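Presented as structure tokens, the chain that follows is alone, the form predicted on its own.
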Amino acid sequence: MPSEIDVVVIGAGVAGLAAAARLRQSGLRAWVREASGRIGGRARTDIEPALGGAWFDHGAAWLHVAESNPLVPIAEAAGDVLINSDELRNERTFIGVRLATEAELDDYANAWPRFIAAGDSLLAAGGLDGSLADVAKTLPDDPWALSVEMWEGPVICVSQPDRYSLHDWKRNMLSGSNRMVDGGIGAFIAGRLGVGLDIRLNSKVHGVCWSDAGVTVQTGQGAIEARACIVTVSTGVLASGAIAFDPPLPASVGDCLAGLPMGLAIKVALRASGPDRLDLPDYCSVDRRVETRGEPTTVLQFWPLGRDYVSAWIGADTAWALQEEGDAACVDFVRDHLSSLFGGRATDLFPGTEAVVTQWGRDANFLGSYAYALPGYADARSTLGQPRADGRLVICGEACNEDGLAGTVGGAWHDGRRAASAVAEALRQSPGRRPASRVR
């Protein structure tokens, strides 16, 4: 055991481990306590026997944002190869079981413009918080409306429109190039992010008594004695009551834990059985429109990389139906999807025995993806975010971020960084005991 610890940071994900960076940068000393026995959150990086032994991203897969994104600088002086997935990207859309005409396209494209340009009008009209699905039912007359809702709602935000604040959408659409990291995002976290750092792998912390004075942190091991707590679990974990705090936390907070669910997304990648390609060109996106809002559907991407597989992405209720059925479900939901598409050539080349499914729904470290605002939630992320305890107890996340990046690791970073630097200050301002910290 360390002899003095200042602050106990609770979970090694993006926030975690910016949070910890960041205190010993301010000259403190921190214990990063992770349930699990890997650093890195929501971004997990596996080679896949299932997928001829390439490397597959069950969770994060792109630095959002690259001309801002704080890891990229971190990802270039590594000396990490980074990769431009929008200039490799091709795309295709059907409509019903033909693709899409020219002209088409060119109005899919400038759907979103019309979208957004609609949504701004209702936020300008200003009134109660409304929902993203609000957006399409002004353009009753745009065919291509519903198709821009599913991918702004359960694609990107992993939630159903009717159920997403407009306000949070808003601010938190995302501009700029994507970047991907060559050998994978999570693998680049647990590889470059953790260096040290004072990090307990398996170590469940399932209680945090707090006070103005300082924290006793509750773990399998034992208690642990400390200046100032960074709780970084998500909405789901905390809002399912896995850690106990004492005192309860406010009403203000449970009311935010409420306002803030997680959303799921479930990968599903299926490795082609023989060399048919589709007659699709490597690293293309395959979308269908959408006719009738909530109809259930995926968005593919054939061939990453020049890969011999496609992944496909189900987001928001047909996630969470699809992961309550199983992964068989979720295989057979992905291959009828190509066999509406591609007919018996989908059928032949993927038979389903090659498969990786993802499982955030189902671990009890995450309880889902990341977290969206429900209407009349847009300023949650602020509240929940806010220091406790004369800044000794601070919640943080992708969750509590307001810099345009909820819901990525990116914005994970920025948020920990924050909590850091709250604490920091607070321990500044407010010296008091430094204990000599221990499990008892």
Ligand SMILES: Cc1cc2nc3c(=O)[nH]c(=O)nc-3n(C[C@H](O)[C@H](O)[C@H](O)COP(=O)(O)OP(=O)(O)OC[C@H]3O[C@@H](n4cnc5c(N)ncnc54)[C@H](O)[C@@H]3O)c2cc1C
Contents of the next structure:
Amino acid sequence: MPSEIDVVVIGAGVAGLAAAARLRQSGLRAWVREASGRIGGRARTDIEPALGGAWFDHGAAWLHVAESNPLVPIAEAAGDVLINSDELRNERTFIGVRLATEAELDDYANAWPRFIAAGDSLLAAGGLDGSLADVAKTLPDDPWALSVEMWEGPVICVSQPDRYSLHDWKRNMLSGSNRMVDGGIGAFIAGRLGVGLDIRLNSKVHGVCWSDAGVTVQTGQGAIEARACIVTVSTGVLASGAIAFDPPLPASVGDCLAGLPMGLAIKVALRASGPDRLDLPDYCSVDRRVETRGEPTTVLQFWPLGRDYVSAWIGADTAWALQEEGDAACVDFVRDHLSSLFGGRATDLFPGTEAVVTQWGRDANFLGSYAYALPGYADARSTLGQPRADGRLVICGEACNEDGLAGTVGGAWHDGRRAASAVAEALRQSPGRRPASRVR
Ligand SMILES: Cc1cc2nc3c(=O)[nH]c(=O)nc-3n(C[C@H](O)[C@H](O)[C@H](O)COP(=O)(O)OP(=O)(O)OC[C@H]3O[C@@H](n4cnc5c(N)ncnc54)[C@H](O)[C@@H]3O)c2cc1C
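Could you present the same protein in the form predicted together with the named molecule, rather than the form predicted on its own shown above?
Whole complex next, starting from this chain.
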């Protein structure tokens, strides 16, 4: 449909939806072009037959830092039910094949402030940015330091500790409480955040010609001329070259992309084949003390919201290696881990026939889960997001967030709005031409 168009937004994930909504508020016409057949990007809820028809969040599952998360008030205003998952959460920790004692658990709980204080000391010492692994190295006698490192690195930030920037870790520590959306975050985002926006699905962008006079965006359905373009695809997609930029993006962008690689988390959900609940309460997080840096491991969440499955989270190098081997290897890895904790009871309870294995690393629209900063690259987030060509081209999304929410849906929302504000301001100051009939 020939139409006047101000801004093309590439991607209908949270950042793209936030950007398009903000542009509309500014009185600008935005077209969102989305490669896949759904909106929400890395927030995706599916009803899973393999889990007895339960809804399951393949990507984002929690609204972190609920006190300041911008999506919390939106969900509340829409009447969605938010579940305070911290209040539901139970925890068990294994040391080898036995459960940790109360005294050991107290020591584990205190290991977090010890770890954070040690990280703060390293940062206060100044000098070059180090890695997360440097923190545990200053705590050689702490029996729990490597377990905290495992949570902060491979689990939460989906990165190996020795390749994760200490500054970036500190800046994006997610302190505060967590909420789940009843029905799934992906369903909430798809159902609430796209309303009234001009979104075209199955419309992959493969090229962007850009200058300070405007942009031409190449899609499978033809070229779109517009005054500006906001690019929200992951750093993995950008680095893959799937979108050809003409002229090529400056070398500084390539440097940022190299410094903000995608980490990977694979979720493996296995449905119990019988009534045994392994003596664990509902919504029970289970981990095992890490004895050696880098040992392949997974953390488990049993019986979420009282359901009959366990969800395992595998992060960083272990996840990339298992992804190469395929879904069956992921399931076997989790079953072996379960058996090592619970013996034959778990082997029988989880035959592995009913399983969900997420696919973020393989999906060409994402190529990983979310970006982390290599040591020395914490500032690459802001550099990557700088407006280019007089504000006619802005890259944004979770990887560019600077508000302490990088890697999250809240961060993606903030950054989509930031990009849209930058474009709106640039177009206000220098309106340029407004293409009349913009689909060729
Ligand atoms: C396993 C996992 C667990 C997570 N857990 C949490 C959590 O609990 N809480 C939390 O806050 N965050 C979590 N996250 C992170 C969160 O999901 C992301 O940070 C956020 O959704 C990213 O949004 P975005 O808009 O920046 O990018 P995306 O969601 O990636 O949006 C970009 C969009 O661009 C599309 N696209 C790609 N290429 C093209 C192209 N060539 N043309 C057109 N469109 C294209 C993609 O299909 C996608 O829809 C998790 C992510 C994963 C994968």
